[in-house]
Amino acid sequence: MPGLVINPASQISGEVNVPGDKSVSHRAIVLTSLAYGRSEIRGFLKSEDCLATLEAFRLLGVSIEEKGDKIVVEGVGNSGLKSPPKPLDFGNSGTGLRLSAGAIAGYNVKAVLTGDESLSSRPMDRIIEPLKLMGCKIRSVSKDKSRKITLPLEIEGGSLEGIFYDMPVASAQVKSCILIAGLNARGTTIVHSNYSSRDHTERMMNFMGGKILVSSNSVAVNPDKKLHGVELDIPGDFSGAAFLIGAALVVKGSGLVIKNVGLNPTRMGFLNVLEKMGACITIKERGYGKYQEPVGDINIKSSVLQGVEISGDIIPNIIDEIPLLAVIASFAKGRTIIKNAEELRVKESDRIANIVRNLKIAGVTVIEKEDGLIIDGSSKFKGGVFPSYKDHRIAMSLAIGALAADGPSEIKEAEFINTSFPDFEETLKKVAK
């Protein structure tokens, strides 16, 4: 199959909207499915990942219908989930699978959870351990001879006990899995981490009437407060907007406005890094409106960027944007050092190794480290044929670099972009001049 062909752009300009937030869309399906009463969701991202989560909850007995521009969910708060008639296939979606495992754990349900080749290589012990501590029967039935704890998972849910869990690795997916299981546990469930991570789950639970308490780096869920159906608007996906921000920064003479983007504070690390690099970005906040998250417009102008060091506490909040930051750093003056990002090696692909390989194809001077990479930036980015390694974020990141390259480029296996940003190519065509 031909890849995505990208020609260099003379500028990135105009006003554009991005699709609904992927992280929020997953949580919207999971939490409204568990709620008491009907919910209406607008702005749901109809990507492959989010649709896999939607279909999984249909198989778990939840009535979910598409009516015009909204998704209508009849929550099962009174009756509970049902054992699905076949394995639940989450495709490439680690978020959908891990959150769903937490939901299933609290009901008298038996289910098998599986996914594609990439998801089946990702570690699942991170959710197995805490769910077992809560009393869930869950195990990996993988035939992987390396003895990695991976998919498929067998889950037999039921009676759970609240726990205090100290996460060894900061992960919004794992935190959310435990908090969702805690909705049906006896007693309070507390999740602690040394680093903060995305708080979409906590915000949405409270928006739906739950009782979530946040103190320092600990989050507690009280099961006495039940979730109720709501009208929910999903803001534009900041992670999707990040690619357009990157494009406007590296293509000279650009000026772009991205409308109605989610501005969750735990997602703003990307902008904080760009600000340190010297990026010209302004935000016009629009408050909450009908959203459970803050939204606003982002105005970007092409900028002369400087290399920086990226490490420590900020890493969990920019983990998805690091491949893109590596590409942006290729156009900055001086050296950019990215450290403490070893989590990238167990994403949809080994994102450290794969972004390094691609940057070398582009002629960028880059050094791979176990927990990150070092980029010596310049204005030179050669067009070429770039493998995506079936990873949507690698593919989109290289497409942004290609917009400012010295010649045409091709991104191989670009169809995997559909897992998170189905309209990516069309959106680029709107803004690339």
Second form
Amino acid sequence: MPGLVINPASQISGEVNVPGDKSVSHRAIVLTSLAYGRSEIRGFLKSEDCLATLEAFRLLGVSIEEKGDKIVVEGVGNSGLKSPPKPLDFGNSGTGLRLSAGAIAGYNVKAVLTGDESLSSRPMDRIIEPLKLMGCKIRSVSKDKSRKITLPLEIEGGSLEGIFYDMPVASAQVKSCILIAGLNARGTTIVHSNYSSRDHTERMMNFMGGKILVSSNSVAVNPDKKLHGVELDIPGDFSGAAFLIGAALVVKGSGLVIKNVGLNPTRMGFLNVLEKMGACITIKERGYGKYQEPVGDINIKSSVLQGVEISGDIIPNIIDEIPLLAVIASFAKGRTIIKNAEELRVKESDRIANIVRNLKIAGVTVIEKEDGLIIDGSSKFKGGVFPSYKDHRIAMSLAIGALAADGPSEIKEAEFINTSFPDFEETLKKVAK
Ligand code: S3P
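Switching forms now, from the form predicted on its own to the form predicted together with ligand S3P, please provide the structure.
Complete assembly follows, chain above in first position.
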């Protein structure tokens, strides 16, 4: 497969848009599919991950049409989802699969859920356990007994009971899976976690007429309030914008504006960390649009950065940005310590091991820890050949480092970027001078 060649840039500048938010796009398909009535979705992210979820719901009997710049979904309402004629393949997408499992659990549907090699090695006990407690028949039918509880999953949905569930991991995917199953359970379902995670499911359910109650550490879904069809405008993906923010920070002399980015507070931890590092970033809020997520423009100027320590509550809030933060920290003065981030080992790849391997190729002084890493920043980043490990965020993080490297670089197996940011290369070309 061709690699992505990145030459050092002398500046990152201009005004740019990023594609629709990945997390919100998955939820838009899942929730509007279950709703009563028609929905129209604008700004849907047409990346491989989100298209896999869209295709899965078509196979579950939902009419989903692309009409110009809109996706039109006829929610199934009372008639419910149907058993798919073949296994549902979620490709690389943990979010798509785990949220969809929650949806399927509440209907009289039999389905097999599969994915690519990476998704097939990721833990699924985290959704099997709560869905079983709710009364769903769900099991791993993986033939590879050496692995943990992994794909394929066989699900036979049906009548569910509401539960109180104390999540052992702070995962928005698990929380959302349980809340979505809770839409069709008897009685209230409550999910508790000591750490907060992204809240797009809660916001979208409320926007669609559902009843979600949020207290500091718990979220409750009341199944009596049904979801109805809506018009949704999906904001730009903050996690996609993060790569451009990183590029403008590390390439000297840069000034960049990113327009219409989703500014959900449960996704903004990356900016808090960068502020502590001394980054020059300002935000112009633009209100809420048609959906309960704040949107705005982000203005970035290249900055002299300092190392920081990152740990604890903020980790779920920055989980997708940590590989990129590790690259940015390579350009900062002093030491950056990242702790309590062991979840990174079960993402699309082992992101702790793989970012460490790549930073070593770039000549950065870095130490791998079980739950994180330590980076000694130096502003020296050697161009090189960087393996993506078939992980979109590893590929894009290294591409950002490569823009400020001392020579040309190549990112191997860069096609995995298409799972979340298909226009990444074109967008970089627009802003990198
Ligand atoms: C997501 C939640 C996060 C994140 C993923 C998207 C979501 O995973 O890493 O890219 O949309 O709910 P976890 O909640 O499992 O940490």
